[in-house]
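Presented below, as structure tokens, is a lone chain in the form predicted on its own.
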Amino acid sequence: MDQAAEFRESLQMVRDSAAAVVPHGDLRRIRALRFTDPGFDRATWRQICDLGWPSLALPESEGGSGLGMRGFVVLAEELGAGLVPEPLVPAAMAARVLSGAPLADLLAGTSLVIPAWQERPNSLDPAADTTLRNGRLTGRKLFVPMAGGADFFLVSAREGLALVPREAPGVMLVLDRTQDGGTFGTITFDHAPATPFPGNLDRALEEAALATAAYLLGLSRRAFAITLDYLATRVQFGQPIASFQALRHRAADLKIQWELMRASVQSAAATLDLESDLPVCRAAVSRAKARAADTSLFITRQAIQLHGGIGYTDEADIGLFLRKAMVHANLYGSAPLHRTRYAALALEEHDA
């Protein structure tokens, strides 16, 4: 077997691997965690540590998987099929800049490390204002996602990054609840005490966006698959309204935005695999991010509107999709903001 098709296969045994995890026309499990705190569930998270799936696209040197992230965001698009709440992406984001005991303890899922790095809405900044200084750490952190469930947070500054205990003196956490039924925090730090940790959190940042955006493609899959089986056994005029010519053309322009979608994501995939240029990642992320925000909310929209008067209530699961992809499109950049920055890295580029 050569090399392409050995990691064919890898990448095919990471699908099935989602399995443990992800519920198959079942989403009782998503039900019953939203508007709870954390807001998932510490079981399946210890599970999904025991998988491996944090270290996923780390290198084996780093005791990773050495998947990349053509590996991580076909994990992270089986998992926004099931609409699985557990935070991977920002726990793989710590994993990227972790070492030492703090690492082992995330991997090991004994230690939950959540970064803190956005300070203004829709900004892509990780570090405007927080200050480090004598192991003190003062500023505040906006949108942190699922922050009630974390150990440690991993806090961007001017002057580096610090790892500071969720119970630290001087730390405050107020939660907000989310569309989907989980949570941001905003936290304070007030002098708190903070360990301070080598590296940034840029080519992190990256893959985190990227990983939303896998995680969008896979909940647009899942709810397009809900949304054609309703159309093939919802009956009007004595046939399935599947049938009705105008339904069928706008399923095929669902069909065509998604494998778009689908295809920036693969492709933004294999540039930050390949490439350690980070402006041409960050063009590549953001082309993907802001199709799979935009594309996954014109989806699961026209989703409930295909659904007719049952898909705007409660009890019909396509609805958790639609929220859960009003969350996840603003996560890490939204739509317009990833497009202002392709267009001032493509400007740059041509300038160059």
Contents of the next structure:
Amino acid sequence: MDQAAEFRESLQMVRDSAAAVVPHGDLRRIRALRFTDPGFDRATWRQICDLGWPSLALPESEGGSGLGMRGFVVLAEELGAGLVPEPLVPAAMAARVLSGAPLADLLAGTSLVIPAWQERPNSLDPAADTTLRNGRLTGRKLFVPMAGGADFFLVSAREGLALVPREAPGVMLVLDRTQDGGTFGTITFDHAPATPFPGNLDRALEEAALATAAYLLGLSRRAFAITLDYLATRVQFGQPIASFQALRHRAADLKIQWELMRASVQSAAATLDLESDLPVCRAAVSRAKARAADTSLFITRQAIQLHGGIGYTDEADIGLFLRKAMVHANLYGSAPLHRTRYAALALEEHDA
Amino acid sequence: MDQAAEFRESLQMVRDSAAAVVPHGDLRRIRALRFTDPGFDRATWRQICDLGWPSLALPESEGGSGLGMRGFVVLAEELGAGLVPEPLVPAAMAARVLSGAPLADLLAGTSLVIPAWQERPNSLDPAADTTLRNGRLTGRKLFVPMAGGADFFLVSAREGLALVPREAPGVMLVLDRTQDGGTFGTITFDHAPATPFPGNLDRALEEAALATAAYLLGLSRRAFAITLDYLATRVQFGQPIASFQALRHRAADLKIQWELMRASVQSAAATLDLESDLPVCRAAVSRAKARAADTSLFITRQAIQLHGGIGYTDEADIGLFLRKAMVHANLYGSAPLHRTRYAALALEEHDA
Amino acid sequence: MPDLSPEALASLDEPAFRSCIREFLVANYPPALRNPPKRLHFRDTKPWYLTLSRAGWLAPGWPREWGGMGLSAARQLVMIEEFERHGCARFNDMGITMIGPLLIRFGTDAQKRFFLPKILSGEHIWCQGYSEPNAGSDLASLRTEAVLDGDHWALNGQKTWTTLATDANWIFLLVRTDRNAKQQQGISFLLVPMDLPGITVRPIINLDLHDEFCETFFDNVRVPRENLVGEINRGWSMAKALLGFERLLLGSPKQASYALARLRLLAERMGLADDPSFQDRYTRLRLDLADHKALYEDFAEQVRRGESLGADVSMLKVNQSELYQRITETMLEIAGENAGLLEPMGGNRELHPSGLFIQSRPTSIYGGTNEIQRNIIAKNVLELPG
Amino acid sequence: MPDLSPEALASLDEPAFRSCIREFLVANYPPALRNPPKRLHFRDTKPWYLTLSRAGWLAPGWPREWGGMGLSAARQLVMIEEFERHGCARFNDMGITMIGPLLIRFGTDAQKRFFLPKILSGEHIWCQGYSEPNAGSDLASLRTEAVLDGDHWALNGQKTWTTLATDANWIFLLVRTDRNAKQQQGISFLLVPMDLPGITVRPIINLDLHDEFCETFFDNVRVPRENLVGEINRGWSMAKALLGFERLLLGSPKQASYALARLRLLAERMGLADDPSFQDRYTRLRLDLADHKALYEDFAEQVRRGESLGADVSMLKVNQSELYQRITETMLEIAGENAGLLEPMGGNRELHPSGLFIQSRPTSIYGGTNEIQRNIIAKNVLELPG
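Just the form predicted on its own so far, so send over the form predicted in complex with its partner chain.
Next comes the full complex, and the chain you just saw is listed first.
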């Protein structure tokens, strides 16, 4: 077996391993966790840590799998297919930056670290107004995913990064519910005690954006599969509605769009693994994230439409996929933001 | 019969009268005139003048029908349905401005006056760099439709309008062929003798833009009708292809788009007849022209696709409609130009 | 305050009529109920229902002899326009719009005398039982069955999408009364009190997390024989005959128009009001709405002239719902992370992109999916063979 | 100049192989023929054909024993990519891509010895006779018929879309040889010299006002019996078996990529390069192209691994053609009045929006319409029932 084939096989193993947390087709756990606090299951989170997923994308020298982002997007795709609410993407973002004991605790599943970097809606800019002076952090962070379940926040400040315990004095957390049953936290830090940490979030943000695209890829795949099943099962006018050509062509279009999304995400992952030039990586991520945001909403909207009335009930699982897409499509940058960034970053090709 | 019903009946009479020049379904005359000089038939032009069409939109006091633009768009729609190449729209534009003997000669069909006002591509601005000094005109005009058949040009200059005989010294005309078999003239005036004429083209340009939208409406209607016939006739896999649901739904979409275009054009015509406020009129014209440009190309493109291979032959009439739409879609402002103008002109509605 | 009785209104010209309605709404409509984000229950709309009832304005289309306003279709449209403009909530109107007209046209005198006053007084609140889990767009598959057993119908089956069934004390049903009849034959129209033994109502939580819809189950329910309306086995023909200018309303620009104004508000909030790329998209949507309004006006004009609407009115419904959806999709796209919020942004009901996005979804499904509408256009408007 | 013989090339690694091809093209390809706006006739491409023939490069996929290069699919792809990158015109390649492989696989020794050298020498120029006026996507309706009459086939019927038939001296046909067989059975593969009595070729002017396509009529043409290839009544199976990685090429990003570069040029000429609304649209098209290339690469990678392509390769063809068309539609939209010009703007072949718009039209029709491709995806990829 050549190297490329071996790599493909390793990716397949990652994909298969996701079944540990994503029981095929059964969304009862997902339903039960909606609109609860913290919106995910701590036991499952520990299981995820035992499986080594938060560090999957790290180099082998740093305790990772060596499969890089190509491995991580395969995993994120599978978790998306299962609508898994546990905060793997933010935690992996933290793992990219942390080291020493905080990293070990995070990876052991004993201490969940969630980055809190955003101060404006629809922004990818970790530059902050938040200040860190004399070990005290002051500022306000928005849209922190699953913040209610964090033990620590990894906060970006003007002076650099800092770790703040969630329970520290001066940390005020307000939770807003999201359409998928999770939460966004708004966190106000008022002279909260904080431990400075070296490094920056540049690379971690790109990885989180791409992993979110992969999560959207997975949820779209499953939404489409459920819809195909429905088309094959639902009978109207004496025939399965899958036999109606207009719906068949729509399904073909959804398939093409999904494959474009897949190719986009996977090629961006390869770029992140093989390219060191940050603008090139950013262009690839923007391309994938813009595509994923648009296409996941397109596919889940069409999935509802193709289900007809039943698709508009909360009982039907298909709606869970739409709601998840609504929340994740704009995380780590909306499609317009990424298109604008792509236009600014990507070189024009002159070879055509 | 109430007034509204009477008016509707008058419009129907205009529509019926178009049959004089538009033989139902027979495009032999149109084919024969393609790529000839001047690209239209002078005898037909005289017939058009005999029917009083160039002055149709004028008030009764100025020799018109009193049916206004609502009447003129009905006529233009019918001429579009027949792909009539005779330059009614430019001539009517001239008729709106002219008076006295030049108008009488134009309306009698003895002297064809074509406006030459454009100096930049995709512009609706009749403001000109051309100068008119001491009865001599100097400048350069672009995209003058059917210029090869004109007897006079009605030229916009900084100092106002002027009439210039085509054969005057200092007038150089270069013709470029257009995809529909007609021509665009580029005219260079080098101290050409010219007769100043009062007035401006503001209103005339709006009317020409709207009449062009109506022409596109008509050609789209006929292209769609031909396509429906083809769908009902062409057999594949043992059935008329009209029985395939994907094509049926496509046809339904084309119908909806056509009806939107019709409603847009007809409501804009009513606005021009009933509103004196120029910005309000311009917004209505821009709305109709943007819609007509987009939709006529959409419908004719789809018409080719639905015809399959035969649609890509020059022998099939359907291609004539696509080529006509390609030329007329951008006359008197492209869709992007009109959308931009609409955004700048149209009041936001706050009543929703 | 001018005289607002139906008799007095009848003598007014259109502008005066219109301004009377505006004044009435300003004076009487509960401000808290303007533009509600979700369909309201009868507990919320009851005071308004009774206000209309007292004014004699509850049933614009019914003849005056039965307590209606006796308005022409044109005048009813004016009323609807003004109610929409004011942001009036839809109340439990099935008695007014469906059962009243049905009984007036096909009912016995006894039925009219019994039911119509109780609708106007708010004593009877009706819900509709047409759809079934396996008979949505396909009425031939209707399975809820009524079998005559002495003086009663024995009723068995299940209806779905019985909107606000939990509010209603009466339901009207299409039921199968002849198993052997083909297609839409063999279906009858039955009126059923909701408190009969054997009826179970189960609210369905919808995608908007609202309990507007219900499933209603009938298990050997015994319905008095005289509760059948009109001829037996002619239920579907009667139901169809009632489809009047109401089909126009499915294509009203109201929802898209409301959404577009909210889109602009959202764009301002997101700092995009002058963003050229947003402006471009917004202008296209404005143009789409303006042209939709022009098309709607053509159909409304038909109604005003007293003409009946053809199958082509389906075009309005398809176009409106898809435009409305494009607008709310644009909202999601520009809202950033706010697109995922369950509640309105900053508690401002006007800034709720995810809510409006979800509410726009079923408009291409209910009242016959847009796929069914396109089938209708292809068959009945374009007359395509096959 | 390095040794460019097929033998020498075989020993090179991919980058070296690729750069050899580039050098060869720079040195040998006629500059005037780069990126021709229309399909060229053999009178124009003949010198290049013969250049390739002399170099032994004409038939990359044929085995060396028959004068080919014996390249793997992966190496053939490299060659194609480099030819496309250089803007090489397509020549009359039906002999190389269709008949050669067919005879090599299914032909008799006599057929191979007779035909293959004449293809390589340019003596035989082939055209394809598959489509008929009533059998486009529907091969079951094929009606051109060959009836055995002694030592000859009596051939009657009509073929259409016989591309560049006026250039060809041989045509290969799918013909019906068994009237009673069902579906795609009963069809055979026949080789016919164009100079036989009873053959008429009529060029069809296409929408691009070019005579690329022809109709070809057969009126009692007598074709020698031995001109049948392979088994009788198995023609369609053979033709299908030849569909190899060439289906990938129908989805190559080449056309869209070329068009996108021209769109940018046009935007600059129209003063729109910095227009935000254009930029927004242009960026979307760039992203669409980049993602199409990523998808294309996945299929190309399959070919490089030596795997055969499945029905899902249809997705590439649909997506490429519609992307190409969106790009040329954008050209028309921004070109102003220039969109209507018959000839390139200012004589600059790179600025011809209307020409490219028209040329992009048939890409969603030929090679199986996109409607047929979607049928295939629904049936064979998604395996939808019905």
